[in-house]
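Given as structure tokens, the chain that follows is alone and in the form predicted alone.
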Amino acid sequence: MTDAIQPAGRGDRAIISVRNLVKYFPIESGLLRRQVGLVKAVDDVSFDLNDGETLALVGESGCGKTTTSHCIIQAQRPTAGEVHFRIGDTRPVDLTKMEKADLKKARRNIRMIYQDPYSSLNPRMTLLQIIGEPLKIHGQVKSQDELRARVSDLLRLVRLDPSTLNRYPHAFSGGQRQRIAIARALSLSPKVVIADEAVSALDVSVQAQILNLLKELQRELGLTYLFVAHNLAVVKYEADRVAVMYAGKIVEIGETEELYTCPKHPYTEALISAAPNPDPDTKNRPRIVLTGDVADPGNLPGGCSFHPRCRYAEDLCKQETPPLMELSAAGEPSHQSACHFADRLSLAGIGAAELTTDRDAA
């Protein structure tokens, strides 16, 4: 292991650089609503999102994935930290320090697809109004005819019939609604799209269609994705790199194949072990059953937050919080882990080959 470094991708291709991002929510009590504590939803998170890649942010519910994505687009202002955004060869700008008017312009290049296609679309608006609203707000169209033409093109882009642009969301299935949400996200020709559990509310067969669509759009439009998810099979298919979160921190980050084949954090190891696998030849593979409760972000344990559930934990883990450390040699793809004993993990037998993640099947 080398000295601790900031968890960032190697090279200078980063389109978004998140540094020491923090988001705390106050815990209030009593009639006077006095602050008695803090919920550490995001606690010192740093990573790079490289131009043209798909970076998956994974972890169980409540680990801080969605809050991190909201802080990146400034839907929630972070407590501390920086979010540097670069377009082309221009100098990166810190979104956290932008005024409202400048932030509105920057958001044209960072758009979001939300989890629930039923609640993310206004039921009282037609497709023309839903998809065309960002175009009108940002002054991208000058007439109603131009608006209809642009919306029709966007519907074709997501493989929907342009003749449906005067219909309302209730006339469409869940998968079609998510395509509408994707069209809305792409309406301003963004550079970065954040997909927050974009397929988790859909049937498995429909998930595959949407995942394939997202990959096709990435190739056609040169998009960069931050893919927030908890389904390991989906992540294996979609992502180039994976960042694993636990209790508000990134505990491991690396290229997808290497991380799935040779996890270097006990939490990642347990997640991969628990992935369902219908293959009878691997039914007797080792299973790691985590004991104890998920860490409470309002009352985190000392040292490593994962140590009460970790089978490798020693006294050091209870006393010192491990930094995110670089494990790979110089010149190799970056692989980082926040574990004092990352070198002890050797459960490669439950890696990528045994997950139901065949790209052709999807």
The other form holds:
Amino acid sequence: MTDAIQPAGRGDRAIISVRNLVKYFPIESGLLRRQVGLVKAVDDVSFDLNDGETLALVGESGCGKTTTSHCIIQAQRPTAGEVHFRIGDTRPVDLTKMEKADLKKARRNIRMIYQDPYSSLNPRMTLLQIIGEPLKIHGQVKSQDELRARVSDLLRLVRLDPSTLNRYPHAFSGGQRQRIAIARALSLSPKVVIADEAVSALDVSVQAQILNLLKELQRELGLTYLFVAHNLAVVKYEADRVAVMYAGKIVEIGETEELYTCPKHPYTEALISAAPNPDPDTKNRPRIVLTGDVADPGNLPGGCSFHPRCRYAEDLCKQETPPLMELSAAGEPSHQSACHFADRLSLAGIGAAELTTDRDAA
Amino acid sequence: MTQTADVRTVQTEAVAEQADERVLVASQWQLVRWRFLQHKLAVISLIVLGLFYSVAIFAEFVAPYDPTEFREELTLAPPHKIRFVDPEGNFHLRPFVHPFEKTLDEVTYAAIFIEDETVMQPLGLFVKGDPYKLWGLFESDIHLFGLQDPDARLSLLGQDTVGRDLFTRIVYGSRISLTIGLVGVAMSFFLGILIGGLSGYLGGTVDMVIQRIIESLRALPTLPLWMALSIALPHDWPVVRTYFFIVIILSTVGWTSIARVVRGRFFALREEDFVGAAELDGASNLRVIFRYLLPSFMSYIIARLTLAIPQMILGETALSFIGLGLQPPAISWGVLLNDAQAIRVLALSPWLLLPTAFVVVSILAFNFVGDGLRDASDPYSHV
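Taking the form predicted alone as the starting point, write out the structure of the form predicted together with the partner chain.
Now the complete complex, all chains and molecules, led by this one.
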């Protein structure tokens, strides 16, 4: 199954290559903490994050998208697998094998934005302290004056008034707080920013502002984003490529437009049909309502994890786990799906017209 | 780029709405202080406590007499009436008392104290009296107040069973009674944060063992535990050493609740995103603990501690009252109350129970201050 994906280090544009990433959590019970099971939060995930692109990781709650992002930055150590990180033409390094000191250096280039801006900023610190903290820890500033200057620049970068740097987070709204979090993430001039549901906790109107800001910053600073989200409308606007996760596995990955107009996995089809559609002209597209709950990663069904909820499932699906397979011809942009019948099923996406109207609207 | 322009206007509006710049740049402690000052009862209690502690610090100066000096003829003399009007009906700006004259009841042979209205003994500030050494350093014989005649005795709150001045002894007793709470709580605080912090930070087996120990300690009823431990203290120990060990005994249970709180807070805070973010920033463990974890719950811990002090004061008072805590010649409120155990006292010399009033007032004050601090300790809950 990995044949289809280029081996680590050979992907020309890959800044991060995730290979066979696995994260299991043991289920323990009783006084002696006997292990009675495994939660397969991330189960054999491989993908490339290309330099300068935005890759969205989407899926339902509990599908392992956040765990994947945490395993990339080594906030949680993966059970198995490799995460290769490369800047420019240097040799890729495997983050999973790194010691704490080296990891500290690598993390200067991979930064994280959290979902909840109310919990991710220390209420006991001023903006100057919050945003300046990474600069201080990494010894990037010599004096307090330099720190103030750098933090002011960062505040300007995220379109906040630099005169507010002595304020505490409680003085700011959710959207403003998320800007502060972005400023902190950018303080060390990183290459990659992992945005873990960075706009999910915000009002819709504020979401648009933050998304625009992220796009502008990407253009200005040449950032690469790994965008973890469950909102397909947000992803459609933001992402170049999309990886759909279900029960700890990537079930489909491809260019955003291709994946939205022409999905190759029944789960992707269901997700797309569930996304609210603001355009009255195309309102009548069929809605696929999934039955049952999302698969329990502690007790996965055999075969394809999605088969109990899949309306196209056949006997084969219950027995064999489908590998992630390349569907597009050589030379075309890659589009992979993990479905036995990916090339046979004709699945409904959204019309190309709808996609462009949405983009314009956003 | 019209979108960016929109963003900017939205923000300037938002900033303009939040007009009070003072609140915006206020640190956590400033917010706590503002909230606390709104709690009137807590502020008054804080002033009362401040008064009590200054009295304890300057006990030698504030107390009009030496706490051990006794006047046999004044045994169990009642409190004086402080007067402004003399028997002839003349008003005096300077308050005065009539000295007691002791007679015996011819039937019961009980001592009767009658005020001798022919003699007036005026009160005064900064009067000369028994010599003392403040904190063992500064020799003096000036007292804050007293009778101007150094040989006369002002019985402000009555005299005790051997003719020592009760007010003086209450003032000296406050030294031990009020500090035992602070020292005890400081010890509980230290043990609690250390052990609770270890438990919360390391987790796993260490956490389980510590939690079981805490549970066992808490399952023991405190008073019998204290009694058992204090009986083990040799009776010929000097006062200071006994005091120190009583504190340790009181802290054996006190630290457990604080350790639990600290552990819980550690667990909760480690899940907070800002702690995770700090770890990703490259902050070391110590930096995370001291810059992120501890400041986040320090205010709450302080509120908890304030509420724990009365427990310590009561513990000392209770132990001393039943004769297992401090022993004379040490002076504490509990030791003073030990004198008041006899029924005869209740019937004939009720003023010997007055130390109770000081215990009650100081404990209420601590509780109100603790309440105020607890309400104020999380200034973000309402912002």
